[in-house]
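One chain is shown next in C-alpha cells, namely the form predicted on its own.
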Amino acid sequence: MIMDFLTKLTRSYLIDRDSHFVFRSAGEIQFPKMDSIDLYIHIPFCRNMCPYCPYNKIRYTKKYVAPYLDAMLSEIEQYHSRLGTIEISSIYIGGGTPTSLIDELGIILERINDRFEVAGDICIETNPADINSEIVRKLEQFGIDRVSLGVQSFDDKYLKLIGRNYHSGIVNSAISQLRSKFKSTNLDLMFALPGQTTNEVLTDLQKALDARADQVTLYPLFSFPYSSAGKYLKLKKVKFPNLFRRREMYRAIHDFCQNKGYQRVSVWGFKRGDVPSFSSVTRDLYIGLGAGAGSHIPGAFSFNTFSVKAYIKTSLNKKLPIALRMGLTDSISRYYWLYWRFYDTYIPKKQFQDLFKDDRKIHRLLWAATKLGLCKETEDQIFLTESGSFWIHLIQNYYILNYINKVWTVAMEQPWPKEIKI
C-alpha cells in the first residue's frame, strides 16, 4: 500500500497525469521512419521449467517448433516490409532457453542478416545443462558475440531449491567450454535465496571469479504471484531476508567484487578489465520478435501476444502479433531513458543536460540524491554510490517488477487483452 501511494505520488510529481500508464488493445501500429533499431528474439521453449522464472515460457514440445520458426520468419518479413533494410544495432536472444532451438536460431539469424544490415553484437542467454561442444560450435558459427550462462548457484542445495535440473559439477565444464570463445561471457548468480547466508553468496561469487568469468551478474530471487515460485512461497510462508539482511548482502557483494578488481557496470553486474559488458535490458529502442516479446519504438511501447498458439496463428496469417500498446509522451520517454541510466549506475552529463536542461523537477531530485549520498558527480558523469545502487536495486524490484507482474498476470491468461492499467 505504501509503495502504491509512492508510485502515484512520483507520477503526479513528474508526469502530472496518471492516465498515460495504460496498455490497450494495439490495433494497427504505425511505424515512424527509423535508420536503426535493436532486435530482441524470444524463444519461449524450456526443457526444464524453473519455478522461479517469471518470463513467458512453455515446456519444449516438438510439434510447436516448426510452426514457431515459420511464424517468426513471417514476423521478420512483415517488419522488413514496413521498415526496409534498416540497420540492426544489436540482437539479444532470450527466453525460455534459446539454445533449446539451436538449429532454428541459425535459420532465424540467417533471415535477419538477409533482410537487414546487422551492425552490432549478437547476445544470447543459456544454462549449463544446454552447453556442449556442438552447441558452442554452432553459437560461434552463427556469429554470437556474448553469452550469459544462468549458473544461479554452485551449491547443489540451492540448485535443487530453485528447481534447476543439473548439479554443480557440470557448471565448471560449461564455463570452460565457453571461456575465450566469445567477446564476453557473463555468469548469472542469485542471492537472497531462502535460508542463504552472506558467506554462501560470497562463496558462489568466488567460484565464479575463479572460473575467470568476464562478468558476474547477481540477482535477488524475484517472486511473482502468477509464477509457481510465488505460489509456492506464499503457501509455504517462506520469507525473503528482511531489508537489513538484504542490505548486508548487497554491500558484501559490491565490496567483494570491487576489491577483486571487477568494475561495476550496473546495479547487478560487475566485469573485469576491458571486456565488453553484457546487459539484457539497457537498449533504448528495439523491436521484439516472438510470443510475449516487447518492443519500444519512438512514441510507443508494445507487447506481442503471450500465447504461443495465438502468436503462430496470427503471424502465419501475415499480421503482426502485437496485442498491447501504450503511447509514450516525450517526458515519459526521457524518464525511461534516465531510469535505465540509473540502472547502469552512470549517467553521461552531456546527454542528461540535453534531455533535462529545463526539467527543474528532476534537477531537484538529483540535488536531494546527492545530499543524501546516493550519487556523486565528476566532470563528465553522474554516478551512483554503493548506497545509491542498493536503493535503485530496491526501486527496480518494486516499480518495474510490479509493472511486469500486472501485465504478465493478464497477458498469460488472455491472448488479446483489451486494457491493462499499470
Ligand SMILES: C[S@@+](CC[C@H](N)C(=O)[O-])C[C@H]1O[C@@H](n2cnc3c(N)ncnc32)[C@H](O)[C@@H]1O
Given for the second form:
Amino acid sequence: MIMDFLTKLTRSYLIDRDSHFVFRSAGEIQFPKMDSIDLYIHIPFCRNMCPYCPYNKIRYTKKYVAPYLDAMLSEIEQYHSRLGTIEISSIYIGGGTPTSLIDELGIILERINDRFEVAGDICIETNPADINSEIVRKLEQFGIDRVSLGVQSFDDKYLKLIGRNYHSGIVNSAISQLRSKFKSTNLDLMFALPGQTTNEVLTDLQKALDARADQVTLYPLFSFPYSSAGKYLKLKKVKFPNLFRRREMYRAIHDFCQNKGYQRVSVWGFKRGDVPSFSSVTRDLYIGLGAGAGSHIPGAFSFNTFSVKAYIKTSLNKKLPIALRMGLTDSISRYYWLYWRFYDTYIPKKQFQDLFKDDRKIHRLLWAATKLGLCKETEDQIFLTESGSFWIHLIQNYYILNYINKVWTVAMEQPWPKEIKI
Ligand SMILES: C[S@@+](CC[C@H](N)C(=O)[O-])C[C@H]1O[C@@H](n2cnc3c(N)ncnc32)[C@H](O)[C@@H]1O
Ligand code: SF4
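Starting from the form predicted on its own shown above, please give the structure in the form predicted together with the named molecule.
Every chain and every other molecule in the complex is listed next, the one we just looked at coming first.
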C-alpha cells in the first residue's frame, strides 16, 4: 500500500499523471552513429529450473545449442553491418546459466573480437553446480575478468527450500576453484527467505566474507506471478517480503558489512578495497544479444523476442529479432541516468549539475531527501545514507518489479506482442 502510494506520487510529480510508457512492436530500428557501446549476452538455458526464478530461460536441451549459437553469430554479423567496427566498452554475459554453453561462448566471444574492438572487461554469471576445473580454465582462456557466483545460501536447509540443485559443499568447492583467478569475484546471496532469521542471514554473510569474496550482493526473495512458485501461490502481483523484517535485515547487513570493511557499491552490494565492482544493470548504453535481451541505445529501449524458437528462426533469417521498442525523450533519458545513480547510491555532482541544472522538480526532491536524512552532500557527490539506500531500494524495486514484471509477463506469453503499456 505505502509503496503504491509513494511510487505513484513520485511518478506523477516527475512525469504527467496521464502519460504512459509504451513499448510497441518494433520492426526495423534506426541506429544513430555510435563510437562505442556495451554488450549484454543472454544465454537462456538452465539445467535446474529454480521455482522462484523470473528470468527468461528454458531447460537445457542439446537440440537448441547449435541453432542458438548460429542465431547469435548471425545477430553479431547484423549489428556489425549496421554499426561498423565500433568499440565494445564492456561485455556482460548473463542468463539463465551462461556456462551451460561454455564452448559456444568461446566461439561467440571470438566472433565479437573479430568484428569489433573490445576495450573493456568481460563479466559473467555462474552457478555453483556448473563450476569445475575445466570450466574455470575455459573462462580464464576466454579472457573473462569478473565472475559472479549465484550462491544464494550456504545453508543446506534453505538451498533445498528454494529448489537449488546443490549443497553447501559444492558452493565451497566452487568458490575455492574461482578464487584469485579473476580480477573480482562476486557472491550472490538471497535473504528474507521463508522462515529465515536475521542471525541466519548474517551467518551466510560471514561465510561469504570468510571465503574472501571481493563483493557480496544480497537480494531479498521476491515472488513473481509467472514463476512456478508464483503460479503455485496463485499470485497476481509481485510479492515482496514483509517490510519490517526486510528493514531489520537490511540494516543488519549494512552494519555487518561496514564493520568488516566492505563498502556499499549499490543498494544491494558491498565490496572490499579497490577491486572493480560487479554489476549487471548500471551500464548506460548497451546492445543485448540473445532471446529476451534488452538494449538501450540513444533515444530508445528495445527487447528481443523472449521465445528461444522465434529468436533462432528470425536471426537465422538475417533479421534482427527485436520484438518491442519504446522511444525515450531527453527528460526520460535523464531520469533513467539518475535512477541508476540512485542504484549506485551516489550521484557525481558535476554530471548531475550538467544534466539537471534547469530541472527544479529534481532539485526540490533532493532538497527534501536531504532534509529527511536520506542523502548527504560532499564536495563532489551526493550520496545516500543507510536509510536513504533502504527507501530508494524499495521504490526502485517497486518500479522495476512491477513495470518489468508487466513487460516480461506479456513477452513470455507472446513472442511478438503488439503493444505493452506501463
Ligand atoms: C540472473 S540471476 C541468476 C544467476 C545464475 N543463473 C544462478 O542462478 O546462480 C542473478 C541473481 O538474481 C537473484 N535472484 C534470482 N531470482 C530472484 C528472486 N525471485 N528474488 C530475489 N533475487 C533473485 C539471485 O541471487 C541470482 O543469483
Ligand atoms: S535462478 Fe539461475 S539457475 Fe535457477 S532457473 Fe533462474 S537463471 Fe536458471
